[in-house]
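As a starting point, one isolated chain is supplied in structure tokens, in the form predicted on its own.
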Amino acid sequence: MKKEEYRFSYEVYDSVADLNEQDAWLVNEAREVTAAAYAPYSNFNVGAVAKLANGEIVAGTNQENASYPVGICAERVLLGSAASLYPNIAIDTIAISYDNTAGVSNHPISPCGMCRQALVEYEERVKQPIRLILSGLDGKVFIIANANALLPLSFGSVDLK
């Protein structure tokens, strides 16, 4: 038997004030766009804002539905919008934030499993890693250099060949 180990590292900042100007701007935009989320059931508004390789900015918010499986996360709304508006353009960085209107929003959250899969597929498609900046409305900020780090041993297009 051979034992393997998976590790990844990420950067931790005490607050958005410790980020460079461009990253801080993206985080603040993600925080602001949470107000456009439609989350009447969970009261958990998520906003995602991306800077594309061509310099364009695209945003997405979670959109819930009374038929729960029909809802869609902010990250996948953003990926769909980016792919539709700017086909085959890589995403450099995505900032993701949230407003838990029924609780606290003071620490970073991470994309759900379905969104992790979608992020990895997007990276594969455009052949460039997506840098993630994760935050709440305040508090610590995490920066992950590559979305693929969040989904080790992922299933992808190569598995279908």
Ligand code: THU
Second form
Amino acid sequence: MKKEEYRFSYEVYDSVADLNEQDAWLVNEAREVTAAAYAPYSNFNVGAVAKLANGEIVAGTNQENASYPVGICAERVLLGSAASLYPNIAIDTIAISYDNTAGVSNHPISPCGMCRQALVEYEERVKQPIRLILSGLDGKVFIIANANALLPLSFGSVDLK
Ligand code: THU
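Same protein, different state: after the form predicted on its own, show the form predicted in complex with the ligand.
Whole complex next, starting from this chain.
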């Protein structure tokens, strides 16, 4: 038997004011686009904004449904839009924020398991890591260099060979 170790590191900033201008802009866009979420059941409005390798900006928000499992997260709405509008273009960075209208929005959230799987597939597809900037409406900001760091031992296309 041998033990393997998985190490994960990420950057922590006290607030958006500590980010560079480009990253701060993207975070503010993600915060603003939360207003376009449709989340009448959870009251948890999520916004995601991507900067693509070709310079284009694409947004996504969560879209819920009275049949709860039909709802889709902001991140996967964004990935579907990006892939449809700009096929095969890599995503450099995605900023993700949220407005919890029934609670607090002062700490970063991190993509759910299903979105992690979708992010990893996108990275593999365009052969470039996606950088994530996670935040609430205020408070700390986390930066993760590769979305795949959030999904160790992930299942992927290679496993289907
Ligand atoms: N949600 C997202 O859109 N992204 C996340 O990273 C976490 C959760 C949505 C799903 C649902 O509409 C609401 O937030 C509450 O879970």
